[in-house]
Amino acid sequence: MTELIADPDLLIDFRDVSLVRDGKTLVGPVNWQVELDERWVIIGPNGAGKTSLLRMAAAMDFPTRGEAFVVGERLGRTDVRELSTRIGMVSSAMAARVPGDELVSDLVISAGYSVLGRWREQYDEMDRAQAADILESMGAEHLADRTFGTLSEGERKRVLIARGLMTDPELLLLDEPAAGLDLGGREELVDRLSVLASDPDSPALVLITHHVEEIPPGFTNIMMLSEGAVTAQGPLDEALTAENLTATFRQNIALTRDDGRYFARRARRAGGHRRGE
């Protein structure tokens, strides 16, 4: 039997991957390849399988069927602890685990040890300078001496992204980072993610969202999921259409585009509308 090998140009390489729990297929089958310079959006309704897909990309869950390679390692054949510094993950589940009295500077710098909460780790001036620079890139440098519990929801999201970037990961996964934000917080986050997406030194990015309005300019590709199945996939400017959104959300959707941002609403007539400018 021929041994499957990883493609060195791919950060994610899913080949007919499915995740099944208690006889129910949560997601799949999925064929999905992510290259270093790509910025992906995963969109779909509640229960579509988005988080299940992302957990496999984060090596938190292994596929029930198919073959999955993440940052060049085959899931099920490698120690996932070795991947912890190569994959950045930002999610509400992580936010819930952060102690309220944790200093922001400690929360960011401790990512190097893959721990929450400073204990006996030792950090040098280079580590501290890197943490400060990353916080500044996310517009959060002024929060360094604050505790996590005193931050607004938008501030927490930006700090957690800074933590995700601390280890210089090859892949950064963002699970609904705009969830719970007000309009101002959402727009600040979208702007920061757009800057990150446009930086050629940034890791490959995968962003989960329910809303096209949360897609930052600079993102390149999209996958749409409905009830665990892929309804559309490809370059953002080709695959993000009213027709594909209608199939994904199972109601007629109209889609418009303005200044690099997308906006969706329920269509006034059957069939939806094509994307306009």
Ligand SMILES: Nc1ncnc2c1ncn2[C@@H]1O[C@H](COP(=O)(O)OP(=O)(O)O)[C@@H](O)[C@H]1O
Second form
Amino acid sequence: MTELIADPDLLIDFRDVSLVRDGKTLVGPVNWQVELDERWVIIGPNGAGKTSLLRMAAAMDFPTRGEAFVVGERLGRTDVRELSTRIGMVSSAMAARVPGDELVSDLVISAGYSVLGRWREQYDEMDRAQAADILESMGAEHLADRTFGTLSEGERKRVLIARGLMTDPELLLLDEPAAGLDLGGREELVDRLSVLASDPDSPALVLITHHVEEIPPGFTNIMMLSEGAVTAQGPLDEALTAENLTATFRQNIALTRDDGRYFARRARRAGGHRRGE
Ligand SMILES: Nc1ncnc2c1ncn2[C@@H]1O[C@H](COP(=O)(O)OP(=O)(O)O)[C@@H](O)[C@H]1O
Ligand SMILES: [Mg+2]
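Right, the form predicted alone is done, so what does the form predicted together with the ligand look like?
Up next: the whole complex, starting with the chain shown before.
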């Protein structure tokens, strides 16, 4: 019989997990364990099932098959409203729901309360101080009195990450935070995420991206997905290879590493060498 006891050291523990909709397997089967000090990258082409996987990690969808534990709770057996303060989630779907006239400071401070469906007229001093600290850690303290609608894409992403951190979650899930950012915005975000990754007080992190250039130094592990299936999984140093990217993106990919960052492009031929080189 399968062991159905949560492992207290794992923030995510997926055992043969699949998500099926209308007879189609969106993702799975996935076996995936995330420890507190791990920072994971999930990479794969459009439609690979990355968001579907993250939605289960956020307890927003339950697995069709297999067993999933998130922050020590078994999905399907737990009141998920209780989990929402323990798991931070940043996605463009969520960003689209923020009213343009929402004040940045209110957006961050309300993270722990909005889930209860109520709005406190007054937050206490501790809440305000914590929100200011977290905004500062994201390089967004100067934005506190702006409205969300007036922010650049990059500023929005950093503010939403600050909101995700406000409840002091055990797990922070980021679905393509660098999508749509210009070069400067991307680099600013990569820097902030790198600092977050190297802070031992940070929650466990899972970051979805399409681009190896967006992997912040300090991230430790990677999962590659293609058409719902795991094509590679493991420590970044071992699993992030040209061979695995080639299998995942179904193109001959060359990979280079420089100063803790990764760069990928299509190789002209296997091994990345041109004729005559
Ligand atoms: N609720 C749903 N019902 C049916 N199909 C879905 C649903 N959500 C996503 N899909 C499909 O599942 C596949 C994986 O989607 P998704 O997890 O969003 O991929 P990714 O985030 O890697 O781009 C896609 O083919 C998508 O069209
Ligand atoms: Mg997606």
